[in-house]
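Coming up is one lone chain in structure tokens, specifically the form predicted alone.
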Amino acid sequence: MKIMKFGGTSVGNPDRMRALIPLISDSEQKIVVLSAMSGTTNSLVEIADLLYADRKDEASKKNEQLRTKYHQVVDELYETEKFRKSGHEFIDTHFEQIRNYTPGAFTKLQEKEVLAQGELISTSLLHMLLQEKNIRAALLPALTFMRIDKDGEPDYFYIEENLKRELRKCPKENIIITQGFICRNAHGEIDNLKRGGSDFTASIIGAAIQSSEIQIWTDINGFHNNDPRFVEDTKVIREISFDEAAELAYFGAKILHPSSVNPAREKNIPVRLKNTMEPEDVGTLITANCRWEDYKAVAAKDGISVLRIRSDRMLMAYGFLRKVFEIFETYKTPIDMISTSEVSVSLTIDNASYINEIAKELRELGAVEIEQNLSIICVVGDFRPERTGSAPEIFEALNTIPLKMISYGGSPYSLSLLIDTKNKVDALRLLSKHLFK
């Protein structure tokens, strides 16, 4: 069985949809996993933040209009009066739902119950485009079989048990459909894997059913070698490992969600990356292959903030790491990058919601110093340890850019600097007229 994700500019308007029915409609037996329509989520947050604010006017208003939007998409998207009807009176269901909420006494669980709503609709709305065309498929709800644990990682065990018993109600069916994102938690309250989190519900999926590949169908053709918003003439890689994909989509690389690579690699299933515009296209396959090359590809990663803590104390001190270390799990804070000398440190992190609060710890173990607006850019080539020679052309190429922090030696794919954001068009424009020749 294979496993199609389709992202939501594959889904953003009736004619994307309608292009996804010969794509999914040949023999063999798939899942298929669909985002919301683009924009929807990011609209669904809008309204969560004014129901919040107890601005009930104005989140009525915005909800009206997207229900508005939804309803031009079932008038376009169907050709019969009785698709048409049953489509109307869906969107008007999960409209009204949210707009029920009580204002100023909106709760996070209810915003979850929110941001659910866009791959409910997507996937209902396709389901009833193929019943249309009078084409077989099945709509399983990921409410019951995707679930995370209480520190919000999937329940793999539940998952796996789970979405077996529902896959053997619908052997019949070649095309199943289900929604990316959304999930329950530990206590069975809806709940989701974080935006782009449609990736890592077809990894997942796709790990605990053992496919035979995972294709992530985008606007774009695969990983490129540099970004392609800031980077002329950047060429598509067709093939790369789990390794240095994750390297990639760790460090900036939009195509594909960081968290999705595990689970693929975990049981060594390949995932192909592929454009909906152009399917004609091979797009680019991630194996457990590795085709060293000196370098193969830059991705830039923003947002990122560094923490330098300074303390004599350090020389010689047992345990100090381990207490900074402390107070960033504290804060649930993952650290990026590290550099150490005798009498300093400094982390990098992309999530800066709890950044004076570490600080304000980290002042009991000497001085700290933060410096925000900055960017990670990572190469992902051979950087094993036993090879000479690769990493001064990097050097070469930014010695107008000036270097904050260096990580190299921990992984043997990827060679990390850290720079102002400011710098990182320029950066990644040099890097790929000095390396990618």
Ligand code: ADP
Second form
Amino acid sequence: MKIMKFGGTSVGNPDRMRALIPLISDSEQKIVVLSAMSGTTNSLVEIADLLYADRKDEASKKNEQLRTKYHQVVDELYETEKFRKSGHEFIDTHFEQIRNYTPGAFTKLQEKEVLAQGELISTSLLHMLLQEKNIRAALLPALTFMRIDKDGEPDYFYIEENLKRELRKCPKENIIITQGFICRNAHGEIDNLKRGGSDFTASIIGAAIQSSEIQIWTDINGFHNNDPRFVEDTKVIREISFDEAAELAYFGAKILHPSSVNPAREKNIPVRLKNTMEPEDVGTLITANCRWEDYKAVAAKDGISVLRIRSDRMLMAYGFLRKVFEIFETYKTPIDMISTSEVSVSLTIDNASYINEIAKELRELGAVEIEQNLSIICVVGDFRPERTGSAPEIFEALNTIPLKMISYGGSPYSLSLLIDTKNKVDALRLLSKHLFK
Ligand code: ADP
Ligand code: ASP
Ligand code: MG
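Swap state to the form predicted together with adenosine-5'-diphosphate from the form predicted alone:
After this comes the whole thing, all chains and molecules, with the earlier chain placed first.
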């Protein structure tokens, strides 16, 4: 069985939804994972923020705008009055639920429920469209099997057991539709896999049922060698390894959710990135094979902060770094880059929620300096330790950009650099010009 995940733009309007039908109607059995229609999750986040802020009228207005938009979608999507009527009723039930939350007394749990509506709606709309066209399909609710544990990691044991049980209920359906992004947490409450999480859903499902291929359908012909949102003339990479793709996704290549490569890599399931607007294009294939090339791709991740700790107690001492790491562990804050000298250590984080608390505790170990609004640039290529002469092009390219930290040797696939976010676009362009001439 294969997995086909369609992102927000691939279900972004009635035409796009109709265009999925030929893609999913072959005779092979498949699980179709859908995102919310593009823009919906952002609108739901805005509604939730307004409810938190007790701005009732604005929340209702936004809710009403979204409800109206979906009524138009229903009108355009279905041909028959019967399906339009049930479509409208279905939409109203979902927006009614949002309307009923009490602004000001809005909880984290309710926020998750609001955010889940996009995927619940898109999957039902497609299911109804197939029903209207007499195409057999099953709707498999993700909330019956997709679960994260108390650390926010997928509960693979639970997922596999429950997904397989649910799948046994639809042995004859070639098209099995489910929601990306949404899940339950360890307490059984509605939760999600973080923004962009539908890719992760597809990969988790693929791994759970050992699928033949995980296809991620989006609005571009696959992985490009630089970020097409900022750099012109980026080129598609036809083949890339799990390790390389994971580095790029983690370091900001938006085409894939940062965690989505791991489940596929664990079970060695090929991942194919495809463009719904150009289905005939082969896209990018991600497998365990690595074809070494000097430079393969560049990505950038924003929202980085660096903490620089300087302490004479570090000199010739052991156990110092353990104490530093324990502080980050207490605040459940992962470290991305690290660089040490004799008496100082610099660490970067992408979650600054507890930065002040962390800095306060670090100050008991030494002097602490914080810098924010930084970006990590990750260059993926051949950085195997036995190689000579690979990095100079990177430093030549960036000789006008202040480099705040460099990480080399942590992985044979990548080299990372820390820069000011205001220099990010220039840095990405310079790297494309020098590395991918
Ligand atoms: P979806 O809604 O289908 O999940 P996303 O917007 O999450 O789509 O991801 C696709 C977008 O990722 C592309 O439109 C592109 O702008 C952006 N992107 C960023 N870096 C890359 C890259 N290296 N290769 C391809 N796309 C990238
Ligand atoms: N709808 C969710 C989001 O916008 C998940 C996804 O699209 O992957 O983040
Ligand atoms: Mg995405």
